[in-house]
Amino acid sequence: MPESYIIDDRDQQLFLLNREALVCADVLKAEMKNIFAKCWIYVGHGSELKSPGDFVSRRVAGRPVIFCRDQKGEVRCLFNTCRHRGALVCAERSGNKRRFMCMYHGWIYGNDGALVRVPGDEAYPDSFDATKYGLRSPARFENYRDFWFMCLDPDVIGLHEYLGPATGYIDLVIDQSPSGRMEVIGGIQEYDVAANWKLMVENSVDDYHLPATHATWLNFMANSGVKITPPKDKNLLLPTHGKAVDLGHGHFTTDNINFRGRPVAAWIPLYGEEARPEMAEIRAELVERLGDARATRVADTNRNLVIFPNLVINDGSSVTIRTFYPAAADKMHVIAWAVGPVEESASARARRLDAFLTFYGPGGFATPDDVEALEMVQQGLANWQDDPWSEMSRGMAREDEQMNSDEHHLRTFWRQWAKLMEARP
């Protein structure tokens, strides 16, 4: 492996990344080590977990966790593997239950995590205490106005000092509900994309790549009647001016004046005619429960938030919640949600989810684009060795904010991602 990933020459105004790595197994191992077992990775939402005994089964950061809500209430995430021999104790993906049984031996856990029962325990010598054997948790488990995350390193710091100013763009989110409150919505979304998880990293934020990926959507949408006008400035892509933000510890996010519509409460004729007066309505509730600069934050703008190293947060045409984990240096796995308010009407959900499918789902138009592109870069870096440098300079030259179809936010990805992997002990 080389000695560094990246040439920042901020005097040259010239930044490289080395092509390795996107293609080296020796890499990814290496991320497990230095990023996965290091920072706050996302497990879920605490509104999948609605009542005592719910759960859910998943792998976070490759491993597999039973993330649920114990008999006291208490959200709770537990390491899926029995402490005897190391099977699955749950292998149901979602449910309610108050015990998992491992079927190998049939150790039974409480929801708590205790081991509650040992068959043929009799023939145990006496110094065995099966208290001492309940399931094991990551080291470090918090959240942020219930979004949960794990960490398995002990002497991480506290996930709100690790959100630093990225809290605010999730209280962007969450103000859109009256009370406060913000739900998973329905089901789950699970897809896998033949390309090195990173990559999906910087497709998230990536603006620039708008008007070549999906100008059929663009073109939709002028047709369907918003209003798509070209930027005057030549440096400019994008129908509305954007910048991106650098939010520290390796998160990062565009913040763009909205134009292509959002349920709350930015209407568009997309939505029909029929749509305009609750939509009013909406409106009208954000002025009054936040002001009118408040309000028009959170109706009138989107952004795509990074949360390092693999969380994001899209608040544009619907709210969604994507995650994704290398399965190897050249695949990944992705698991996207829909999040609304709890309060919101059987209409409004309706746009939301409609908004969410046609654009961010796997079957709309964004998502199927950026998967196709993501893969042809995969396969294009097959010729990583002899063609070692992928440019990502745009905007370096800009001394005043940066712009949302720059590449400052991928920069900010890739200075925290080799930092932490060149990182010695």
Second form
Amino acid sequence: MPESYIIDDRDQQLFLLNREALVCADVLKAEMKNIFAKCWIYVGHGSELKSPGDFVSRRVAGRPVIFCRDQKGEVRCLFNTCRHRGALVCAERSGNKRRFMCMYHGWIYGNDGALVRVPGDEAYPDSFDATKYGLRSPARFENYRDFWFMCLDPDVIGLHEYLGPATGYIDLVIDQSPSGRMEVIGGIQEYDVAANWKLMVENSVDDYHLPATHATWLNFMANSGVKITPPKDKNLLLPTHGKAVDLGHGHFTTDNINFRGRPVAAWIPLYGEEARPEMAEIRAELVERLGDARATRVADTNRNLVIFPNLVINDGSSVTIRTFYPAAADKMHVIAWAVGPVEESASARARRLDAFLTFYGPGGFATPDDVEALEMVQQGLANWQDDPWSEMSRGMAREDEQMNSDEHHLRTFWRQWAKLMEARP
Amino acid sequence: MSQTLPALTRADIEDFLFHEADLLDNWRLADWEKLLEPDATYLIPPNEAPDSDHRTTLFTIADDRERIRQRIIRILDPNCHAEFPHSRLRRIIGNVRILSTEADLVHIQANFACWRYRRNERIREYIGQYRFILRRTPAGLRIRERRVILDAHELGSLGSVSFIL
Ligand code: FES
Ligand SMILES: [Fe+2]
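I would like to compare: after the form predicted alone, may I see the structure of the form predicted in complex with the partner chain?
The next block holds the full complex; its first chain is the one shown before.
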């Protein structure tokens, strides 16, 4: 292992990343300990659990969990592991259940995790206390406005403090909804990428790559009547001004003036003439509720937000929540959801989903090329021992505000990552 | 006029599907596009809700005719990195059935297996079912709706669907 994975020389304005961080199985092992077991990790959104008994089972940071709403309506996160001899107690991906029965010997748990029945329990000694054998939960489980996170470290700071100023950016997304309630829309997208998970963090906010990687998306937009004109300002790479903001604890966001259309609420020809009146109404509601300045913030800026280490909330062509887990040093699982205001009309919802597919997902007009880029990087990294450093100094010489097309926010991630990885308990 | 149409046989449908598969596998997308009706759609729903509506549910692909046109432009462009160089595709189609006919529309289903070969040894298998609505026209069968349902439990393992499946 190198002494440090990053060279962060502010005097020389040089930032280099040792590529070993992206290829080594040992690094992944250390990440599971120092990062995934120490940070708040996104589990799911409360709207996925509409009624008591609703559950989804998924793997979060490698742990099979049941994310569910118990009979009292409380949101829970239970480890999907029988307390008897370890089998999964829930094999379905989602549904509604009062009880989870282990198929192996038949132990039965309530959806609050309590062990409620043990077949043949007379054979257990008197000292066997069923109340001690409820399904386990992660050490901490908290939410911010229905975004639920778990942490395996009992001593971690509270979620709200962890998120810090990032909460303001989550609020901006939620402000799309008149009632302040956003919901996950049915239908999950999943796509594995044969690349290190940290490359997805970088890619999710790296606006530098847009013109090269997404040339065909830009072409599609042009074909659809959305003129994206190259900037006159030589400092800009993209048509409008955008910045990158460090939000602390390794979180960061881009914050860009919109040029690509937004379901709430910036009309582009792609949405069709017939969408215009309704979008004007959506816009008027924003202004009425939030005032001019805030409405402009909500409707006319695009933001790709990363909550360290592996949650991305993109508020761009549509709103998407995306999270990803390493399966190996060179492989990750990606899950993505579309999100919209609960009270959205049928036509606005359809427009949101259509806009989503113009860009995002395994069949979108942009994401497949991102996947390709990440896999090309991973394949190129096979030379890591002979060519060990990645160059990430872009924008470092800038004294003033950091641009979205610089690498400042990527450095923010890597600095936090290196700090946690180098912490020796 | 529908009464005057001669009966359609499974062989007719098979001929059509085999022809379509050949065009798609060989990236003859301009010719494939000629098989589409002006109101054609191309849909890949989430496999847990294969019959759902793309206006209320997030699909992998939900193209109308214009979006299909744009998709073809995109994937034939050398800047479509996910498909350049093009994947090699090979699909086998079987269990073809005519489900129903109404006027000039024919509902059919068929099973497919499609293998996708990319450089650097990545092989992906897409197994599933085609559910199409075809229209009988004087020029032959044309596609009105093309719904592709994937069977994989872990759709993630398929990666991108950056070609026409
Ligand atoms: S392992 Fe679950 S009941 Fe035995
Ligand atoms: Fe991208």
